[in-house]
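This document starts with one chain, in the form predicted alone, laid out as structure tokens.
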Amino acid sequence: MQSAISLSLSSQSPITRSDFSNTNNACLPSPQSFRFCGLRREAFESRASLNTSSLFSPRLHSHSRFNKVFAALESNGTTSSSVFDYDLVIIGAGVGGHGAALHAVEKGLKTAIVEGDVVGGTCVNRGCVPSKALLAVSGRMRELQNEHHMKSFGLQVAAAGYDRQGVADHANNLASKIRSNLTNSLKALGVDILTGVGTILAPQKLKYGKAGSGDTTITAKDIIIATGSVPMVPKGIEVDGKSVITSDHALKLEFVPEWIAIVGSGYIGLEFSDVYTALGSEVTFIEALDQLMPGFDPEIGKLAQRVLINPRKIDYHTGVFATKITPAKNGKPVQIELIDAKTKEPKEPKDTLEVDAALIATGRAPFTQGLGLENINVETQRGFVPVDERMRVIDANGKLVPHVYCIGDANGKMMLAHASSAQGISVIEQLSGKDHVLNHLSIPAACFTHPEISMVGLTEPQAREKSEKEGFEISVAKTSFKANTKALAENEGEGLAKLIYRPDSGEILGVHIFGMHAADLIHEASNAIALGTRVQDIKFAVHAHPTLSEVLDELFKSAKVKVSTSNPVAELVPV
């Protein structure tokens, strides 16, 4: 989950990276291995030792990428140098460190990952996975609750209901799978997992230990540090992880308040506030800005409040900052107190708001103190890492330290779990002698609503503040969910596709979804930007019907173009 906007009055203290012992390092099994959350997948026969005759089967020898990665191995252990134990060691195995472990093995580097909580990190325990799981639960009982719409394809459906238990079982064990699936990837590609919190002693040496252990002391020629971030929580908010609750707690689900506070209204609070209305519960927004959903592209999120907010059982505060929140005790509820956002006086005519539980869902901060920066002379910016373009550490005086890189949260530039993935892929490229850029602005993101949300690149007021900096002109395109057959075949016809781009040149600047599976539509568009793909080539691209995908293909298709295509389309072939 992408991170919300921030209540907090004043800046957010570093959070102390504290000492785990989770982690299990015992020989596992190495059953079929995973990428997940946005990550390619690649699968891997089980096997009981690491020869050649079981590594390259004929099965698998006819897929180049598989020989490549499977060649890494066979020499993963021979470092490119004698004098480091390590081609690269990663601080931190969430979703940025798996995927920069993964690629670091097919690049042929000598790869250890530290760890000092569980494999997987916020995504996979705490973040995008449970939550997931959760918000399935949402989506089949809204779709149950729904009478009209059941009667609309001539079903007729009991009360539905639902076990509390059963559901955050199903939240966590599928975190459990993932997790276990993420550690023997890095197991079968034979990654060294160090258990204990990592710090950096100098930019090819550092540190890994657990409380009351030890230190081992080992040396690197690369480090990447991926430490990823935890729920901020502003000054004034006492959490009790029982009535004051963040995304932590409460994707364990357990309780189901009648009455609960969200503070923040991105993206963590939207899902939660999907995910509690269709368990019954009543939620109420307390936002600081002046309206709902503040991130996203305002027609966008004008459509989204009227379908998610409005017909629901939510009501909000907006231009409010909650100064104050006591957990329940002693039979009161909970107590949050509330001023004005702009005059920070009392918010009239009620001050004061009584719930039953609320949940802080005001952004992530880094999770950064205690890497021993100062040993490499680095100074965090509201906690986060400075880096440059290519995820470079950047030091107090402006220089970039050698050798060292910091990739996700940690970093600020985008928190979400696939960027984090992405940037870490980047610089195993540049470790292996081949220059990259990620291109931030082709990096999707998605808020797993019923119906859901997602973009990329630019909002409407963002790229027509761009155009009139930069001297262009920019033009919208919109579609309907409603003229597509498999939405209305599926009575789903709320929803709109909205395309921002030149009509100059065919750049596309940015596209935003609301409507079913956008979560899964966005990335045709995505592609397109990072491959520079404009909106006359993209226009003759064929989609299947009936589809969801075809309100794209309609969306680029209603674009006007004032140049022709600017790539040839493919040849022809005779049939």
Second form
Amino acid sequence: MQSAISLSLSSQSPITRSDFSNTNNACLPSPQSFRFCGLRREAFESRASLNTSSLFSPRLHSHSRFNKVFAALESNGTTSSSVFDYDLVIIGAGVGGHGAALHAVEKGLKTAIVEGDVVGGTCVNRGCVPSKALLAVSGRMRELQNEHHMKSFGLQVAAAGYDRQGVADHANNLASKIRSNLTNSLKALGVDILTGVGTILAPQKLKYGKAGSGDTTITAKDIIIATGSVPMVPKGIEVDGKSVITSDHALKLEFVPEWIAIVGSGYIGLEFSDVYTALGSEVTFIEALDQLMPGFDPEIGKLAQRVLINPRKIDYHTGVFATKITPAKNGKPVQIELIDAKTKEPKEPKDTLEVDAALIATGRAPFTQGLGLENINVETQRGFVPVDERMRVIDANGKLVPHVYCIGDANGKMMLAHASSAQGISVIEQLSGKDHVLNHLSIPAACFTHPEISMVGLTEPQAREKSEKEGFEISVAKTSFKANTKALAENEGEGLAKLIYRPDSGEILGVHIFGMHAADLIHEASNAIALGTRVQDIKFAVHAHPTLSEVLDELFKSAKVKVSTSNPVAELVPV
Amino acid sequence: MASPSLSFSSSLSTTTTPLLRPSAFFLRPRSSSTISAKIREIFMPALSSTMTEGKIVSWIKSEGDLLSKGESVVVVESDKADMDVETFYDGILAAIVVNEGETAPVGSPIGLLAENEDEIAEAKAKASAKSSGAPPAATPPPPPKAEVLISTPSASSSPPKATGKVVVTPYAKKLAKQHKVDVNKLVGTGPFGRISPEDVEKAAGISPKANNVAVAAEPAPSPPVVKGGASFAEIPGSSVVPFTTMQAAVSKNMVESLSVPTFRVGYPVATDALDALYEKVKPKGVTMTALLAKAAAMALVQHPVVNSTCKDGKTFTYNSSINIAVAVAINGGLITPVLQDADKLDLYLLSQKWKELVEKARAKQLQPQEYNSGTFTLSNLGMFGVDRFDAILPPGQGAIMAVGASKPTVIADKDGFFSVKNKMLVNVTADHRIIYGADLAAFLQTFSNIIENPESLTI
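Alternative state: the form predicted together with its partner chain, after the form predicted alone:
Starting with the chain above, the whole complex follows.
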């Protein structure tokens, strides 16, 4: 995701807001079309404020942003009404809370953020950020160890090795750097960082404080809950932090086991398998569903398995639950008891695994303890805070709780850092008096294995189900990285891009990529979905040659849409 | 671009099939004359208009697996992409004709599909018949397993059943499958007694890779197969015996040796003094092998370049110790037990060491460092009466010495007197990138001096 969008300061924008809507209406009779996205809307509506500021920074959720110190549009505002201490209090300074806070300041809201632990939340401290550091190492290790790959470049490399502590330090240093960038950006904008656990006492009233040191009670016009999640540990599994660990421990890389079992083959498990196998471990996956990588488009999953699992030192047990995991002690290895996920019987022939370590990557559970939800009559559902499509919290009677919103992992809509940030921005838009609904189908997701996997929108089975229900036709187009010049130059021809679209309208329903830099490539597709761009239009967009982005270029060009270009070039520009 | 997923169908069904593309028909009945048995051949599909041959990336199904309509069976790599190929027929995958990693032209059979269990045996026979006609590289004979006749879908899907508590690591499992090693017969030496990749490698006779973190099982570069190998005349009644692991290793080493530029230098050495010494020390258990190894080692001390190795074509690697590998024939194989530090051990210790090595070699208990750490090789065929021969330089060494038989030879000395002396011909093959003619000549001169004045050997 890229954060730099430059807006022309000249009053003539090539596309005006009304043009845009017309385009939509012309080719999109269906009401569930993606009418707008936050970014575009924001960009145009805030044009007025450009006059007062020399710098305009559209708010996009991205880690790259943390590296910038913003010239604030204005300092943290004074409350519009003196009745409240703050216009907005955000509970949780993770990526979601941070994104919301930045946008709130821009909108002139007096904002505070309550954090009971460290600024940055899971993503920065125990998630996406440090794991990217480990994956950067594993990617290089993998390349250096692949003699065949090196030879095909004509390179000679002596045996590659690594220093575990050095690798661990890299991850840790990255996390602290991003954490301080994040803290500084909040401070620079004048957001008050209130340390302690935040508890809602009543609507518009909350307290915070560290255990024992007394609480402070404050009032706020609006409250956003952004408390995130913690690793989920199914019952029967004893986590000792040494031989049986969660991602929290694994990211510290305190040891590299010879053989590690990874329970769960989603994003987290898959990324760690990439790290561990590159560092020399053997891996056994334990997956409750019948196939590995259950969240991915099946075709992508199949290819990914062929590249990321089969040739590596990995085996797997699918359709099984790990009912009991005992850490290594008294000279015995880690013991894992398995049962068949369907019959609940011990799985034959092997019902117990003995390994050096086990990583529990079964997902994440929302963290809402101590939030005081009972004070506003809210009951969590499987731990999640129930919300409507505008992130407004719903109480036990199914009614909206005024002035309380919940974003990110705590609401469980889409457990991704950037989704949380986008939800936060959406809430701030509403608080500033503009209705806004975030289109979750335009939010991309990525798995940073080598090569990477990325996706946006619907998978093929989901799209098929939807098309049958709603009675439209779908088509699938695919291109291979094998035909891409840049990929071949890098000797990374393994990969596939897949487009699921409506041949009648050219609407993009989903894009899935497996291949080199897939995580960076997906944004052309996610932006197209967010902006409602059609296949027949985007295929005329020019891509630099030779680049990996031509994989998507070819993908769009290979799609067969029955309508012609909906919006020919509006104006001839002589060059 | 080919359509996303292809299916194969049979031309038996003449009615319309719900196929995406007509070109996807690539399964046809084995023969039109036998109507009852419906064994179908699975053909290499044409995945693109430019495709002439395809590589089998992987068989998703194994022999004996039940297939149902629409299931992916095999992954084929074309010039453009990898495609899953689906079956359009229910049946049993009776035989795989073209294995993973191998290539076949478009339209040629890559596997056989039987309609029911009874036909599997027939299909297998058919498959092996096909193998014998085809180029050797493309057709490893289908393993004649009895269990395929059971052919329940579960029978073939799971790795070897562990009856006792056999713990095998993921990579060890993969290696075992690849090298056809039965893990149930191994004794694990890994942590907690589990079977480690090294255990499997040892059982398969592979020396463990130096880089044991190497990942991505790259398809091993196929040995240079003689093109058009099928044109060798078939002599009726010949039997084909596959290489044992040891023989395969020898074969591989020999082919590899072709990449090294070698040359040979011969030298006659008088052995009367050596023979006399041998008679004297023989009762103490000293063997001729030990004497020759000791002499070679002593000569190498003075000519370290002959004990060096050229590893990358750019540098000399001077070996810190002198390890004399001695070639011995063992039950149809060839192995080179190594006398380590032969220059430092005395004759008696060396002889004793040699005896141990030979015993271990017979029992197949040599440890890798006991047969692959040589820096110089000695090969002696003198005991068979061979008077001269030349040896092939084993990869990774600088020189090898071929010793012929010692026999009485008429010699004319500088004064014109004739005499009869025992002489043996010694022929050294060396890597000319690092060892030049003068080096070998000087080395042989030293060696000859030592043999002709062998007292120094006993010190």
